[in-house]
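Take a look at this single chain in C-alpha cells; it is the form predicted on its own.
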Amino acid sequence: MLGLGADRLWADMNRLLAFLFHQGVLDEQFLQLQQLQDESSPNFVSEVVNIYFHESEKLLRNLRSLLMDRELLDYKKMGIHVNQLMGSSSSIGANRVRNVCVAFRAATDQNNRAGCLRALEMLEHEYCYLKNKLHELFQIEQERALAAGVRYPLQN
C-alpha cells in the first residue's frame, strides 16, 4: 500500500510539473537544476529555490520603494535590481517571471513610471503564482518521499 501511496503522489508532480511547463510558468533551465539534485543532496532544489525566493523578496521590496519615492526615482538602481531578479529567475527556469522582467527593464530604460508600475505590478502576480506553485510541488514531493519511506530531512 505504501508504493501505491508513493506512485499517485509521483503522478500528482509529474501531471503539475506537465502544467506548469505547459502554462510557461518554468522552462527546461528547471529540469537542468533537477538534474543536479540526487541522493547525497535530495532537498538540492527546494534549497535553491528557498534562496531565490528571500533574494527575489527582498529585490521586490526594494523595487516597490523605489517606485514610491516620486521626487527622486532611480532608474538604474531599478534597471539594476530587475537585472538582478532576471538572472535568479532565468536560472531556475522561473520563465513567466523573467519574462516580466524584460517588460519591467525595457520601462526603467524608457524612464516610463507608469511602466514600471504595471511591470512591478505583473511581476509580483507572476512571483506569488510561481511560489505557492513551487510550494505545492515541493510539499507533494516530501510526501512522496515519505510514502516511499525515503527519510529525508525536512525543509523549513
The other form holds:
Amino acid sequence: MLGLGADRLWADMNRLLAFLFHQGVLDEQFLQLQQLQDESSPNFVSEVVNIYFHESEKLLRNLRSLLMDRELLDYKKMGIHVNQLMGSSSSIGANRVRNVCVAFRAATDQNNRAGCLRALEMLEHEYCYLKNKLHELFQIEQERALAAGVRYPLQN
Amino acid sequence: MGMACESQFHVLAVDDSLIDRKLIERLLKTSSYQVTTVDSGSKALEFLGLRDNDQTDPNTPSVSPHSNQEVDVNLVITDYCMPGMTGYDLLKKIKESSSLRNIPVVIMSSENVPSRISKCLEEGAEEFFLKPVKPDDLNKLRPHMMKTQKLRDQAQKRDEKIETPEIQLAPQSLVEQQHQQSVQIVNTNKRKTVEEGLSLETDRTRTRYNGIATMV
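Alternate state requested, the form predicted together with the partner chain (shown: the form predicted on its own):
Below is the whole assembly, all chains and molecules, this chain first.
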C-alpha cells in the first residue's frame, strides 16, 4: 500500500515547513513560490532555490574576501553584494537571511568594519542553516513523491 | 472581430536579477501573458527596436508589420535598481520616444522610497510595485494593456480607412469597468506606501485617479 508512507512524509514536510515559518526562517513569499509550482512547472521551487544557493554562495565568498582585505575596505562594493543578497533572499522568502542583510548593509553604510565582520558571520550561519533545512524539505518531498508513485527528477 | 482579450498580451520584463526574472516570468505566464525577459535596460531598448537616434529599427522582431511606429510589446515591467541604465532611465527613454511612449511601463522596487515612487509616476509609470511582486499586483496590468490595445486598434482602423463605430462600444465599457476596479485596487495597495508618509500629489496622478477620494 503506497498511501501510508506518502501520507506520513506529507505530514513530516508540513511539520518542517510550519517549524521554519514559526522560526521566521521562511516567510509567506516561500508559500507564493510553492503556489507558482504546478503541472506546467513542476520543479519551479527547487529550480529557483538552486539558483539562489548558487548565487548566494558566490556573493558570500565575495563578501568574505572583501572583508579579509587588510588594507582598504571597499564598503561600497560590499554594499552592492549585500543588496543583491538581500533582494534575492526576499524574493524566495528567506526571511532571517534577509534580516541579517539589513544589519549588514547598515554596517557598510557606516564604514563599520567590526559590524561588517559580525554581520557576515551571522549571515554565513543563517545561510547554512537555511540551506540545510531546504535540502531536508526537498528530500522529504522527493521521498513522498516516490512513495506516492509520482516520478520526480532527482536534484543533487 | 477585434476584441483585444482574445489574443495574448506580450509583456517585456526587465531585471538584472536572475531569480527575479524567473519569478516575474512565472507570475506573468500563470496570468496567461506571453513573456520576454531581458537583464538590462539597454537590451530592453534593443528589443523594442529603439536605436540611439530614437528611430525604430524596422528589422527588429518586435516591430509589428502594420506600422514601423508600433511594437508588439503591450507592457514593460522593469526593476528600478539596475546597474548602468536604471528602470527610471528606461522609463524616461520609452516615454521620450515617439514610437514607444504609448507602451505602459510598470516599475518594481524592493525599496519603499516615496520620492522614488512619485518620481516614477510623474515620469509616466502606470504602477509602482514593491518587491516581491504578488499575483494580485499583476491583476492591475490588464486594464493598462487593454487601453493601449484599444488605442492601437483605433489607430490601425484609421490607417486602413475602415469605419466601424459600433464595435467600439462594448470594449470601451469593459475597459472603463476594469479601470474603475483597478483604480480601487491600486488605491488600496498604494495605501501601503502612502502610510509611510508619501503624498502622491502630482497632476498626473490626480487626473488619472479622478473622482477617487482620500489620498491621505
